[in-house]
Structure formats: C-alpha cells, structure tokens
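In the block that follows, a single chain appears as structure tokens, in the form predicted alone.
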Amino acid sequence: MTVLVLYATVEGHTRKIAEHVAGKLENAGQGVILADVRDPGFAVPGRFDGVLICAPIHIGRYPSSVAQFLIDWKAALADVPTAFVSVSLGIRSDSAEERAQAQTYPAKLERKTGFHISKVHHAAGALKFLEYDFFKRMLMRQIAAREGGPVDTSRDHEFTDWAALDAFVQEFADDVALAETG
C-alpha cells in the first residue's frame, strides 16, 4: 500500500508537518511518496491507496495550488481514502470565535473545489519570527501580543500538537488498510 502525502507551505512549517505525517505512515507500514503540490511531475493520485494533503491558511485562504489540485483530481481522490491537515495559528487562539472561524476553512475549500474532504485535522502552526522580514515580524508580534501569545522575536514558536496529529494519522492509516482489504 502506498500513500501520497502532498503539502503546500509558505514558511516551511506545513512541510515539517507533512514530513512528520510521512514518517508516521511509514512506521504504520505504508509506502509513502512525499511531494510539494506545486511541483510538477509527482505521480497521479489514482495510483495510490490513499492521499493526505497538508495545507496552511494564510491571509484567510489556502494556497491556490491546493484548490487547483483538488479541482483537477477530485475524481481520482474520491476513489481512495483522502485526508486533509489544515494548518493555522487561529486554531490555537484563546478566542472561541477565532477557533470556530479557523474550522470553517476546509468547508470553504470544499465549496470552492467541489471535493468533499471527509477526514480533517486542524493543526496549530508556528510563528516563524526568525524567517520573517522586519515588518512581518513586528506585525506578527503585535498580533501575538493581542492574542496573549509569545512575543519573543529572537526565536520561532511552534504550536503543533504532535500527539493529536499522530492519532489522526493512525486513523487515516487504518482507513487506508481497511479500504485495501475491504
């Protein structure tokens, strides 16, 4: 059994999540192909036993390459277990309203693409202060301060709940194995 793990990333944290997911799937006995959804030349989704996509929310939306991939391959994706990891800082907010808003993005993506995402995990992202330019660093620091988050710009801050992600990946691996035997 082989699973395609695709990701889009803006600052690199979603790639880190996808690499972690790929490692967990390999540990669960799956063969894995890991690829950036924006890179041409990865294998056709219909040739895999499952597909897991990791994508960040930035400025209120997922990268357009993710939406285009879902539009282009929705028929092939409908034939195999498919899962989605939505990465955002909003999901870790102290504000219930902001968390609820972050949880709406997969449904918006579904409406845009016409592809039903049956299994979704919301993962908190990271503040990548060391990678931001001066203006973005100050803006993100202000937002973090308003949210009660970390304001130390001398280092990055990661918020992903790796144990919760691992449990989600195991459920997906079980779905792939069940689909293969069923």
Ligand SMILES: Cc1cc2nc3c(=O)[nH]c(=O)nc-3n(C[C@H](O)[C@H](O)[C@H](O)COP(=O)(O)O)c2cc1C
Second form
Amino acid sequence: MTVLVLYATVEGHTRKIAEHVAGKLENAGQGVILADVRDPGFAVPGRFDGVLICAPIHIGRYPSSVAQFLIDWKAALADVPTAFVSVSLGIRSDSAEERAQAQTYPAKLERKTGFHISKVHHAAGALKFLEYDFFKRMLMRQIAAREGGPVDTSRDHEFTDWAALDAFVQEFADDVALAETG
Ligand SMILES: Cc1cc2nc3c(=O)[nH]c(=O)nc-3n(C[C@H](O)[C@H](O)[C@H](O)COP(=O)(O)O)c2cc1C
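Next up, the form predicted together with the ligand, please; the one we just looked at was the form predicted alone.
Zooming out: every chain and molecule, the one shown earlier first.
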C-alpha cells in the first residue's frame, strides 16, 4: 500500500508539514512517496492507494501548480481516498472574519479545479521573518500586528498544531486501509 504526499511551498513550512505527514503515515505502516508538485519527476497519482495534498495560502490563493495538478489529475484522484491540508495564517487570526475567510479557500479551489476535496484540515502556518526580504518582512510584521500575531522579526514563529495534524493524518490512513479491504 503506497500513498502519495504531495506539497507546494514558497517559504518551506508546507514542506515541513508534508515531511511530518509522510513520517506519520510511514509509522502507520504505509509506503509513502513525498513529492513537490513542481517536480516533473513525481509519480502519477493513478498508481497510488491514496493521495494527500498540502498547500499554503499566499495572497488569498494556493499556488497555481496545485490547481493545475488537480485539474490534470482529478479523474485519477476520484478513484482513491484523498485529503487536503490547507496551510494559512488567517486560520489562527484573532479576527473571526480572517478565520472565516481562511476556511473558504478549499471550496474556492474546488470550484476552480472541479476536484472534490472530501477531507480537509486547516493547519496554521509559520511566519518566517528570517527568510523574508526586507519588504516582505515589513508587510508580514504589519499583518501580524493587525491580527494579534508576534512582531519579533529577529526569529521565525511556527503555529502548527502537530497533534491535531496527526489526528487528521490517522483518519486519512484509516480511510486508505478501509478502501483497500473494502
Ligand atoms: C507574502 C505572503 C502572503 C501571505 N498571504 C496569506 C493570505 O492571504 N492568507 C493567509 O491566511 N495566510 C497568508 N500567508 C501566510 C502563509 O500561508 C504562511 O506563512 C505559510 O506558512 C506559508 O507556507 P510556505 O512556507 O509553505 O510557503 C502569507 C504569507 C506570505 C509570506
């Protein structure tokens, strides 16, 4: 039984989440292929028993490589259990409006691609102040200040709830096992 864990990332945090997910699935006894959606060498999803996709929100949308992947492969993806991890900062905002907004992104992706996201987990991402250039650092500091986040730009800040993510991954692993036996 082999599962594909596919991710897109800009500053690296979603890769870290995908690596964590892959480790968790391996511990649950599954074979795992971990791949960046932009890597032309990744294996086609039709050969896997399940596919879990991790994607971050940047300026209100997921990377276009993720949308394109879903458009290209939605028919093959419909045949196996799938799950989607949406990575954003809005989901941990002090503002109820921002949190609600963050929850709308998977449905927007569904409308754009025609791919049905059956299982979604919203993971809070990271503020990577040390990775941003000057302008991005100032922009993200301003947004963090507005939404009750940290403004210390001398270090990175991670907000992912790893235990909640693990519980979601376990549910997905159970779906894959059930699909195999059912
Ligand atoms: C330039 C920029 C724009 C962002 N825009 C949004 C946004 O519109 N909504 C949101 O909830 N999070 C936004 N984020 C937060 C990212 O989703 C978060 O930092 C995530 O961890 C990035 O994942 P990555 O490191 O894999 O790229 C933004 C982050 C950056 C740096």
